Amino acid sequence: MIRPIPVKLIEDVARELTARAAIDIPPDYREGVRRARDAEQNRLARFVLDQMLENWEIASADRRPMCADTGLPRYYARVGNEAVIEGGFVALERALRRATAEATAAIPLRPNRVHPLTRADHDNNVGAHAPEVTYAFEPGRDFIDLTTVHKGGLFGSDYRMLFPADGVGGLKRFFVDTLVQFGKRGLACQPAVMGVGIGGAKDTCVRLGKEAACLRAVGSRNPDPAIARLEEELTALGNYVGIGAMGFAGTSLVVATHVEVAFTHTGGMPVGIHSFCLSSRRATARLHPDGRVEFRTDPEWFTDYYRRETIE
């Protein structure tokens, strides 16, 4: 008999994940920024990268959020097909909302969530459809992988409906156009992890672009060799446009590019692009039925099952 995962454990872990995400930048992104700093020739851009690295060290030492704008907390839950949750998924979502409110006061987080029209604010980052919870499932497992991401909610994403005749060249043009606009208009805080979602419907490619940016570790590669090569080409292009850290001239615009695809309508090639900026805030924990909790920084979101292509 499988033991249910206690809802109190879910709430406690979510609260801890929220603190870790706000304060501790994942080591894969830190290392990516260090490499960008070492390669950057522009004096101002290199200075900015040095200050970013120093800021992260101070935030970790003082246990304070690394950025004054603590973004919009959201959750990704990968649930094993054999997992049982005490109280079910309604209890899980209630626990995540309580954890978000408690963490907002305790860490503290900036209460960014407001009603879009009245600007009413509950002062706890909880409201209608907030925080968002995205689910995925995994066969033959009895645990929950819970990830929190604190993502800025204003800028850093774009969408375009391309067509088969545009091909990879058209995709690259859209990618460069987007990066130049982000850099010129201050719509993202560079250096960034760029996520590119290709295919599916409009909402699918936009979702995949965000997940690719936020839920893959720097240094990971798409298992499809052709897509992995495209990731490298897009990163090289992004760092060739002449924009560096925080919009200064340089070569440190893109830390990594992650591409994910979905089968789409034969007549189109929708593309969503998402930027996970220097505040790359994420943290993950695996919750087991026996109460064990394993914290880690790589969400491991894109499993083989998640990327499955055809009938099993």
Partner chain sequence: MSAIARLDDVAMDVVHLTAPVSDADIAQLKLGDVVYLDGLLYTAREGVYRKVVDEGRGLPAGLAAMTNVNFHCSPAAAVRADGSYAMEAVTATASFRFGKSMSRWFAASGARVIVGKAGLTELAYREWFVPHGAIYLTTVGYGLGATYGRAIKRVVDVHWLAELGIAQALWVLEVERLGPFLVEGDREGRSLFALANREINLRLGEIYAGLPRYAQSRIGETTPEDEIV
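Output block for the form predicted together with the partner chain, input the form predicted alone:
Next comes a single chain, given without company.
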């Protein structure tokens, strides 16, 4: 008899994840910024990074959001193939909407979500297609990994259709274009985690770029050695551009670059680039059918199964 994961538990955990994401900077990103700070020679850029490191301590000590742009709260659910949810996925989605609204008032978060044309605001971060819930599945598991991401900022992301003739050189040009456009005046709130999605269809590469930025921990490498090398090259290139924190001259532009690929049209090489800002907010919990909950900061979203290439 398979035990269902209680929906009340999902709602309670989602509220807790929302608070943790908004308040506590993930340690992998914080240490990346600390390394960027130690390498930074420009006084102004270094001052900015010192202030950020202190800001995160204040946020955790006071239990207040690290940034008042509390982003767009959304969820990623990696569901075990053997997991059962009490009330089904509709109950899960309703629980996530309730949790988002309640956490928005309780923490409080900024009610960022508005109607795009009328600008009507429900003051609770819930609305049409908000919060988004993205699903992925995993064989041989009876639990759910639930992650919330609160990506803020309007800058630092771009999409471009490149072509096979552009190759890695063209990809690097697009990467630098994006960094320069949004790095000046620090509009992207760098140093950022850069996510680069290559291939698939337009929506695939945009989604993969975002997931690469937001759902991989700093320090992780793509398992394909050639892609892992490209990640390092892009990070080095980004920090050689000469732009530091807040757009002052310097070297602190990129904390890490994460590249993910999808098989694409034979004639094209679409690319989606995302940057996860100085408030790289994410939090994850594993919910077991017996009610156990394990919190962590690494979403572990990119599994071998997720990256599979063949017929099984």
